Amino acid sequence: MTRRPAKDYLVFALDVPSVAAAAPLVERLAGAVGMFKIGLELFVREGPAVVALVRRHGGGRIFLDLKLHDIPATVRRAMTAVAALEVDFVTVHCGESPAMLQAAVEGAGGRVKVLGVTVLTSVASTDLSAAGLRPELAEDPGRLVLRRAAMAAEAGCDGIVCAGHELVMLKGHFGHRLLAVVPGIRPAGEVAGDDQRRVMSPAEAVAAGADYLVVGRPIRDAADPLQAAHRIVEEIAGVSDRDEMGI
């Protein structure tokens, strides 16, 4: 495991509807998390203004989670526009087209890291079956994730977004070639109670090889978001400490 500050693993998802709602969270959590994630809802409403807000007050890195999915030419142009915003990560769906992934990487031009979204953590086998995937892929989402991760690696993507349960398999195949960004994170002992189905605790995910953990609701909806973030960082630090001690 790479030795790095525990907070650098933590990506806080700014899943709020406006700059007005985002600003106090950014100011409160600046310095307590390693990165802020700006999702589709917030970016559609506020555009580059919210990127500027996070850069001005967040003091950290920026993950623009747009999950681009379109014809290759459109994705290439969109990624070029995103790269001009000087963010750190941006997402594109692995989907059905290797050409789309390649276009995303070309559009990024090395100015922003491209992450391929494999299978959403809200998706279960029944959803994949209903979408028409072959039984061997629908019944074992990990097999589909591996296939899509291979597409992302071949296209030149910097990393993937996956569920925590797929980390060991993916790290075994790709090692450090692909960054692994993991949403669906819930602190130890907390039940998901939302649309996330494939979830994992911070400690479990880091121990399995996650490079970044995306956490939204457990921090945003806490009575004290800063304290909630600190607790997650402490859980991550505990894994790092045990690893250094060889436990």
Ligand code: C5P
Second form
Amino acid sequence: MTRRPAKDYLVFALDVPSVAAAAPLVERLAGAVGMFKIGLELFVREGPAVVALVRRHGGGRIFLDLKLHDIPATVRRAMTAVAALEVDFVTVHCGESPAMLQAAVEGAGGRVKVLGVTVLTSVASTDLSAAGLRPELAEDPGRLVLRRAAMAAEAGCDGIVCAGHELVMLKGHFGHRLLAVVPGIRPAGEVAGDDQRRVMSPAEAVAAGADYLVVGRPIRDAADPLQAAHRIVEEIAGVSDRDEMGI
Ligand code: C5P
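Instead of the form predicted on its own shown above, give the structure for the form predicted together with cytidine-5'-monophosphate, please.
So here's everything in the complex, that chain up top.
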């Protein structure tokens, strides 16, 4: 594993409704996390102003999680608009067509890293089957993830978003060719009583090869978000240290 500061792995999902709600979290967590993720709720309400806020006060990198999914021409143009915002990562869904992914990469023009969302971590086999997927794919989401990750790699995406349980398989296939960004992270000892289905602890995910961990509610809803972020970073550091010692 390449040795990086443990906090660089941690992406905080800024899932709040407004700049006013985001500002205190950004200020409090600046320097404690490696990246801030701006999602749909916040971007739809506040637009580029929230990107400017995070750039000014966040002191870290920015991930614009728009999960684009449209005809190739629209995705290409939207990606060009995202590239102008000078953010670090942006997402596009992998479930539609290779042409849409290629258009995303072309529109980004190398100015923002494009991540393909393979299968959402909130999705379970029953959902895939209800959506009409063939049993062999619905019953084993990993196979669908692999197929979509291959589409993303072929189209020139920089990375993928996947669940922790798929990391070992994906790293085996793609190595460092694709960055692996993993949501559905729940700190050791915490139970996901929410919509996430395919969850993993920070230590397990980093040990399995995750390049970035996306964590939202366990930090946002903690009594002390800074302390919650520190605890996750400590958990990650434990894995990196163990690796360095060859354990
Ligand atoms: O609160 P929680 O830690 O579950 O937040 C996860 C974040 O990661 C949310 O912002 C969600 O939109 C995002 N995400 C996800 N699953 C994906 C891609 C992104 O949960 N496959």
